[in-house]
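For reference, the chain that follows is the form predicted alone, supplied as C-alpha cells.
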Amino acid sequence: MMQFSERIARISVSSTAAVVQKADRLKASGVPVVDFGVGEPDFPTPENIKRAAVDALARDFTKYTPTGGIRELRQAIVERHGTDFGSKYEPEECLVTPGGKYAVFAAIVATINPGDEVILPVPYWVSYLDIVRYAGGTPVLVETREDDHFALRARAVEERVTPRTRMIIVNSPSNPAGAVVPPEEMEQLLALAARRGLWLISDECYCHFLYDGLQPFSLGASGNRENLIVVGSLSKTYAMTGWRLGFALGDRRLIAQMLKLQSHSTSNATSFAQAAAVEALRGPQDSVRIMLAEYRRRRDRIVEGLRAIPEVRCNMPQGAFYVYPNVSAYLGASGLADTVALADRLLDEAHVALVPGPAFGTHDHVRISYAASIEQIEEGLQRLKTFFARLLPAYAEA
C-alpha cells in the first residue's frame, strides 16, 4: 500500500491555487470568467525590467549564484528597504529567495519546533496555516473585528500568549483583507516579542500599496530587531510575480540557518532573474506610483459597487489589492450552506471567479481581488449583483 508522510498529511492544497484551477478550466473551454480569485498584478512587468534580465542573458549570466543571491541583489534589497523605510541592513543579512512564500516557510521551519504555538490573525493570509502546521507546529488564532476594519490589536495578541508561544506572524497591509496594523500597534508588537523571546514575522509584501495618506512603514527601521524576521517580495510591487522572487531581512545568524535549509532545497533563485531585481529595485520607482494610483481608483469603484448589492457589508480596505465583503445575509438562500457553496455556484452560474473565506478562517466573507481591468471590475460586479438578486428575489429590483 501506497504511503506518506505524516507531515504531508498535514497540510492541504492552497484554496487559493483550487480557485484558479478551475477558473483555468473553464477558460479553456471558452467561458468567458471574471476571475478576482488571483492575487496577482494584471499590470506587465515594467520594461527596464525586462530588459535588464534579456542583457543578462545575453551576456550568458545563467548558472547557479550563491545560494543566497548575489552580492550586487543583496546590497540592493538593503539599499532600497533602507532608502523606502530607513532601515539599515547589512548583505549578510539579507536572504534571497524563489519568491516571497519561500522565504515565510524557510523562516517558520528554521525557528519552530513540534509543539510550539505560533500566533495568527484571523483573517490569515491562506499559506501560514498549513506551514506552521508542517513544521509541527500549533496554529493559535487571534481574531479580529470586521468592524474594526480588521486590524490587529498588540493587546489581543499578549493575552493568547503562553508559554509554548514561539511566534507571531503579522501581514500589514493583508491579504485577504487589505486591514493596515498601525505603527504604533507594529511596535507594541515587536516590543512583546523582545519581552517574551519570541519571533515576529512581519509580512511586507503589500507595503508599497497603502491609501488615503497612510505612508508606508517598516519594523525594520527599529532599534530593536533582534526577534525580527521581514518577509518581502518583488511580485507585487513590480509586477513581477512569474519572476520567483523574494527576500528575508533579520538577525545573520537566522539568516544562516534560512540559507543552510535553502541549499537543500531550492538552491538559488534564478539567475538572469536576479539581475532584473537589481533594475527593479535601483532603477525608476515610477511604475508603482502609477499601479498605486490605479489600484486606488479600482478599490473605490469596487467598493462603491458591493455595496450596492443589498445586504452585501464591505470595509473599505487600507491597503494591497483585496476587498474582503461579508456575505452572510445570502448564506441559506437556495440552499448555499456556507461561502464554499456559494462560490462554487458563482463560478458555475455566474462565472465570476473568488476565494471563500473558510480559506482564510472566517466563514462569512469572501475574498475578492480588484486586481483586474476596471472593465472586468464593472462586468463582474454585474453578474454579482444579478447572482445575488436571484438568490433573494425581493432585492431583484434593488
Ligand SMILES: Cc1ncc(COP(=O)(O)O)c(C=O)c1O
Contents of the next structure:
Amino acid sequence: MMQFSERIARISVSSTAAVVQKADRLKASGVPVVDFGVGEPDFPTPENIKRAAVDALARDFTKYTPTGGIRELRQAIVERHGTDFGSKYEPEECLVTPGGKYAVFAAIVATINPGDEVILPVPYWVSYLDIVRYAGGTPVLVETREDDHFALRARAVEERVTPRTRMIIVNSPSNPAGAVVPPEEMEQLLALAARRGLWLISDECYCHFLYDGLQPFSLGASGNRENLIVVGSLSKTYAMTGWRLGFALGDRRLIAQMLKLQSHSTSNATSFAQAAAVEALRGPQDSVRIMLAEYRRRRDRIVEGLRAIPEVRCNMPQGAFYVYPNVSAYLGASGLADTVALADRLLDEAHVALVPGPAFGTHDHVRISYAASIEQIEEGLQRLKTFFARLLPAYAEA
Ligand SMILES: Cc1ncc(COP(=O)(O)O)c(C=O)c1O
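Cool, the form predicted alone is there; where's the form predicted in complex with the ligand?
Up next: the whole complex, starting with the chain shown before.
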C-alpha cells in the first residue's frame, strides 16, 4: 500500500478548485459558461510591465537571484508600501516570494508549532485553514456578522484568545466577502497581539481594492509592529496572477526564518518576473486606478442585479472584487440540501460558475467574483434570475 505523510493527509485540494475544474470542462466542450468562480482579474497585465519582462529576457536576466529577491525589488516594494501607506520598512525586512500565498505559507510554517491555536475570522480564505493544519496548528474560527458587513471586531477575537493562541490572521479587504476591517479595529488587533505575544498576519492582497472613498490603510505604518507580518501580492493589484510575485514585510528575524524555508523549497521568485515587478511598483500607477474604477462599476451593477432577485440578500462589499450573497431562502424547500448542490445545479442548468460558501466556512452564501466583463455580468445576472425563479415558482413572473 502507498504510504503518505500524516501531515499531507490533514489538507485537501482547494475546494474552489472543484468548481473551476468542472467549469473548465464545460467550457472546453463548447458550453458558454459565465464564470464568476475564478478570483483573478480579467484584465491583461499592463503593457509597461510586460515590456519590462521582455527587456529582462533580452538582457539574459534568466538565472538564479538571491533567494529573498533582488535588492532593487525589495527596495521598490518597501518604497511603494511607504508611499501608499506611510510605512517605513528596510529592504532586509522584506522577502520576495513566488506569490503572496507562499508568503502566507512560509510565515505560518516558520511560526506555528503543533497544538498552537490560530484565530481565523469566518468567512475565511480556505488556504489559511489548510496551511495552519499542515503546520500542525489548530484553527480557531471567529464568526463575523453578515449584518455587520462581515467586519472583524477585535473584541470578538480577544474573547477567543487562550494560553495556546499563537497567531491571528486578518484579511482586509477580504476574500470572499469583500469585507473591510475598520482601521481602529486593526490597531486594536495589533495591540492585542503585542499584549499577548501573538503573531498577527495582515494579508493585504486586496489592499488597493477599496470603494466608497475608503482610504488605503496598512498596519505596517504602526509604531509597534514587531508582532506584525504583512503579506502582499502583485497578483491582483497589477493583474499579474500568473507571474507569481508576492512578498512579506516583517521583523528581520522573522524574515530570516522564512528565507530559510524558501531557500530549501522554492528558491527565488522568477528572475524576469522580479524585473517586471520593479516596473509595476515604480512605473505609472494609472492602470491600477483604471481597473479600480471599472471594478467599482461592476460591483454596483452586480449588487443591484442580485438584490433584484427575490429572497437573495446581498451586502454591498467595500473592497476586493467579490460579493457574498445569502441564498439560504433557496435551500431545503427546493430540494437543494446546501449551496454545494445549488452551485452544482446552477452550473449544469444555467452554466453559471460560482463558489459555494462552505469553501469559506459559511452555509448560507455563495461567492461571486465580479472580475468579469460587464457583458458577462449582465448575462450572468439574467441566468441567475431565471434559475432562481424556477426554484421558487411563486416568483416565476417577477
Ligand atoms: C486572500 C488572499 N490572499 C492571498 C492570495 C494569494 O495570491 P497570490 O499567491 O497569487 O499572490 C489570494 C489569492 O486568491 C487571496 O485571495
